[in-house]
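Taking the form predicted on its own, here's one chain by itself in structure tokens.
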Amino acid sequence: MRVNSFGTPAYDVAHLLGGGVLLMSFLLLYQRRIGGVINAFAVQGALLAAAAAWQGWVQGAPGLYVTAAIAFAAKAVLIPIALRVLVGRLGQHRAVETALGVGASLLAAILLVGLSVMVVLPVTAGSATPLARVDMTIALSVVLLGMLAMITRRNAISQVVGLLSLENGLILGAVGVVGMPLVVELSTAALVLVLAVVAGVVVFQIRERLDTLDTSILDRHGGEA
């Protein structure tokens, strides 16, 4: 394994890494435009990827390696040119609508990274090492901001890029916990996969039956037949 203490090259690296991960994050609840959300999940997995292969190398795992290049394969490549199919499909190249604004979404996406620092410095500290510890609150700050994408969007496509994103948060913190067993991580990954397939298929039922992505309109419809 090699050194990872403050000011080292392994730290400063896979700081970097996961730091632009979270930001992509913040990329997500900004765009407006379904192209550029999906745009800004496919480099989010591409880092992703990136911050995978790096926590291989710098914790001598080369299974890590497989973690990476499933994720570049999926998140990067994948899963972007399938959103982008759907959303031709389904003739959604338009402004998304939001519950809150852009201003209130940034916002609320600082006090939730906020959150992170406070919950997981304290809980880990003296029991993990310096990265770690970091890697860990920027994963639970792309859990978060993927779990406000979702809430905080109203249409269907994008909200399961939350879904994904959230998932993207879940691995970065599975690859930064030195000796997680990669079945663990890929069980992760795939138990999400699933749940956004799953959400696929709904996307397409919205769509169908009331002619529409915006899932607010499924109040107006709450209980009918």
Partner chain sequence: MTALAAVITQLLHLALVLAAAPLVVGGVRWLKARMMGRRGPHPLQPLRDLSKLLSKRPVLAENASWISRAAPYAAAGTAVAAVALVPSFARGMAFAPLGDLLLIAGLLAAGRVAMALAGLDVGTAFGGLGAAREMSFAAFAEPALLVAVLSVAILAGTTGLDAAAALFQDGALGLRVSLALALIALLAVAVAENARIPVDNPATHLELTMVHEAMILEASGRHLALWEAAAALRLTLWLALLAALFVPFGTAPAGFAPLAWAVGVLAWVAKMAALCLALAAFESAIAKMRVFRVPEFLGVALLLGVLGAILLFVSTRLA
Given for the second form:
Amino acid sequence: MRVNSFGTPAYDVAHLLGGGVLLMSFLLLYQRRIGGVINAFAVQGALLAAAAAWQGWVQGAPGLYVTAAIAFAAKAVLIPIALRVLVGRLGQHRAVETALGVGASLLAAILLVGLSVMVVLPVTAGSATPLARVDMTIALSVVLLGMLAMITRRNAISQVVGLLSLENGLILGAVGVVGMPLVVELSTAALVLVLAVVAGVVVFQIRERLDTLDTSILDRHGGEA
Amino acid sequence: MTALAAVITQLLHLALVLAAAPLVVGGVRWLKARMMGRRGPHPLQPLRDLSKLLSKRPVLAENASWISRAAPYAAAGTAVAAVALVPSFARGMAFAPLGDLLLIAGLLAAGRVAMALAGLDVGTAFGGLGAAREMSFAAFAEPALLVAVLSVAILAGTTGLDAAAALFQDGALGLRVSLALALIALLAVAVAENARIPVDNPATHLELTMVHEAMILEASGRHLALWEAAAALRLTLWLALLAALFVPFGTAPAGFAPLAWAVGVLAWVAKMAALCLALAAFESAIAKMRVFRVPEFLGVALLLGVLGAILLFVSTRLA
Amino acid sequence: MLTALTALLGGLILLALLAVPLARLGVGARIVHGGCLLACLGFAAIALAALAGAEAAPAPLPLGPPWGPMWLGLDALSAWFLLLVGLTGACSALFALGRGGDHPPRVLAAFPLFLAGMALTLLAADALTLLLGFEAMSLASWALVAADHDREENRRAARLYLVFAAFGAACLVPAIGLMAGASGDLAFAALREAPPQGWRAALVLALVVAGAGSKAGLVPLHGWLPLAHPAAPSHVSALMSGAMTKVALYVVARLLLDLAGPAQPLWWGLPLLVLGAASAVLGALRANLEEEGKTLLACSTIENVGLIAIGLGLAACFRAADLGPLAAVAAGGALLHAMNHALFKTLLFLGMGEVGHGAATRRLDRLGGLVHVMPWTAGCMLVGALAAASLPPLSGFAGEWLLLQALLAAWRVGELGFQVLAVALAALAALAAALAAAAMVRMFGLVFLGRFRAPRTAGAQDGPLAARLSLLLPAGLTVLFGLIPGPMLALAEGALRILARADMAGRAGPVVLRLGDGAAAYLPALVALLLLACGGAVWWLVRRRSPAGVAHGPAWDCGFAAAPPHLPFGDPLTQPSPAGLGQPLRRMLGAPLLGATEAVHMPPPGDPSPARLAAGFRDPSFALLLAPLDRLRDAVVAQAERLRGLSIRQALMLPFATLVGLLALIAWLEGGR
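Could you give the coordinates for the form predicted together with its partner chain, as opposed to the form predicted on its own above?
Expanding to the full complex; the earlier chain stays at the top.
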């Protein structure tokens, strides 16, 4: 029996979890309320943790359990709570303002998924296990959707969530590759926390200076120190 | 012998589903009331309503044509025909060769058209409003439905419901992310087709929000009973369809097997109860959306179906 | 058999010649339409015989241009379309005969010519005859579109139609030239021997899709269709929508799938797929926004042409991927839907003509409630509308079932890009089908249901017996063809073998359409029985429990007060209007796809006049295609104007330079050989 190939439980569960992460990226784009966006992100973090843990079991790499634990603690619990507190303090319960309509951004999302499929499959042909290839496809899609979420949203907090979800995609891609050293993941995870802090600071700065979280107002200040 | 078993299964299935339909509606209503902290009407209330309505003579508007009188029968007839094709507790029913997913979609569309025509027949504002909205929602629901069917058809190799259900019950396919996405798409379509929250509110008579109720405002007596029965059958059909495709466990195989049938009936009742509970919980937790957000909701369902199909192509390519 | 066909063709041409003198005597309409009816029945009978096995091998005619005789023949593909033309032509001629009325001589002369042109296109066995028939069909139908030329919009429609007809010819002639290549032999057998390759094939594909596609009404070359089809008299509109678009599709199928196609690559079918999907969605969407009965039906024709084009394109792609059986499914769906659409669209157009006669208008905002005064027309139109909404077990569903099944199987082609395209196509086809259902409900509801919107409507009546028969005939055939798609496809087996190089043998039984062993199946007759049994059982059960009869009362309408007595049909403003019924789709899809707009004009406070909803849309093909062409024409004209200022010497130089240029071209072509 081929391990890690199509039709085995190892493959199916990994595929399912990856699909779940991707689905949450779609929901991020579909949500109009900040609360919904944060919830979707939290669920995505939890699914990512599950995917990492599953990969750890499949690859027999205990280091990935640590990654999973970090991902769960940071992405599914701490950051969402922090964001909720932030939202509460800023009084931002209104709908997220989108630069592009929800329907159009979802259509763009599907096109991006198609694009990443067309890129990853030929590039990785013959060099990796099917499991890793599917993982890479989904991971690239999640990264692209995270960027899309940052582009299509005007609100700083949902842009931050987009950035974090982009980073989720990176981790998903990293855990799928056999033999990726733990150091990289730990540093990436640390990077996220730093990013979150920076993002929080930025959000407060924008708020204090401009009295809004609508980043389109920054356009006028482009190039200023 | 197999032919006889097929006929017996079919008749038992029809009896089971027809008996279940009012219970499904009443049960969901009761569960919702409970979740919202009300006592709610008895789960058998829809059955009592039906028998009350049946014993009354309908009052037709003065300028109603024969469409108003024929449409309820057409809607109920198509609903019964469609529900006869979706397997419940056993496979190998007499009508199983007819049970094609596209045909079932067509029969549901026929019932919808009958209702829209009835809504337009008297020439009242609400009837027209409901008909226009219902047909527009359907325009978004059908692509999502077809794309979800596409994933099922690729995996099962057929759109025949009986064969697909049998294949999924085997479990040879394993867990499929594409099927999960197709399931989500089908759930959204089911919510829209059955006029449930968040697309429509089955309990409302508030003019601006109603879709389904607006079309049958002029119906009364036995005609109203038929419309209600058709709606109940449609809800039962969708739940049974989801159960048959995505929770196919416990279904009895084709052939004469009373013991397996008993198990199948129990399993089906359990599945339907679980689905009703899930529907009630979903409806209690969510608010009705604005009419012009419905395309977005169904568009997401469509895109998830497309996503599922793309992922399926990817994984079959790697096999 | 060819003799009989030639005789029928000659008879039609003779009728056209005699039409003017006969019209002077006052018997023209009867003789011409009666003759057309007989000729069409003859065509249908011969086509049926040919489909049953008695095909006529191509034979040269004793007349024709000096370099080669004209060839006529009748193989299974042409016979299938000839049957279609015969049936729709018979219904139309019967309608014209039954409806009577005065037809001006030019209409009487053009009608048989139109039929003869279509028949000649189908019977042609060489490319020149095909072109000849196609052009005769275009010109005769142009005369018919221009028949009612005292109205400005009809003149405009006819002008636009003529431009598109010329464009079609300008595309088809070079396409055929490219296919014939250097040998110059235009007989189909010779063309089939040497299919075009490389850039030549791509050019042929583009030219044929543009040339014949513009006649069929494929987006973006559909701009003329919703204007021209309604402008003609109803029986001609029926023929244009039902038969002429199919003849154009026949030309596409003949040139691309039969003559040029056996060994073409996968992309050969792509233009048809993409344009077909665009036509299906845009046509169905426009049908939901139009406010004139026949325009609405013409838009629905665009939708159905799109679906058929998808079927043909899929057949080409499947064949390129060596999936013969699936190619047969796709081509079978296309052929079946072509036949079924021809009949139900004829029915709908004739019914709309009947409505126009009865109610003196076809504007949807002036109609309503006709089911009470025109019960026969309403019943027949209901059959047609339900078939057009593709509801089982009527004929529209059978063809779409096959097309959708072919789309659901399109992933088997194996190219990832094509698979993704197939998913999108499946979604678009389903969208088009659902939009068509919405359009048909809107059409039937506005024309036949509800209250009278104008007093004139209340005086409408069903037509005379022959006109009623001309509606009953296609209605009956629509029901019948819905029940027997299996035998129909068995009849089309020869045509399938031409289009797909495979047939549905063993999969199209007397009661069943089957895709393969263990695959999906459709048993329409059993479905109809099941529906009848269920409906009957429900009726019987209900009637046992429920007291008999109905009571009548004023409409409940959420407790709205009845209208004052001076409004005998109720308050017209409380009834849904065409714009109102189209509003959800206009906002949801019309705004992004067709640039639809709507504005509510509120009267100022104190003014008792009602608020008005102004809604409209702009078809992007006009803005993107016709407007630039307009500008181009103006620019060309401005340049040409400069020629008038030339001196004689300069003017003489033009023909001289042309002559030298042509000689140089010949020298280059001969030298390159």
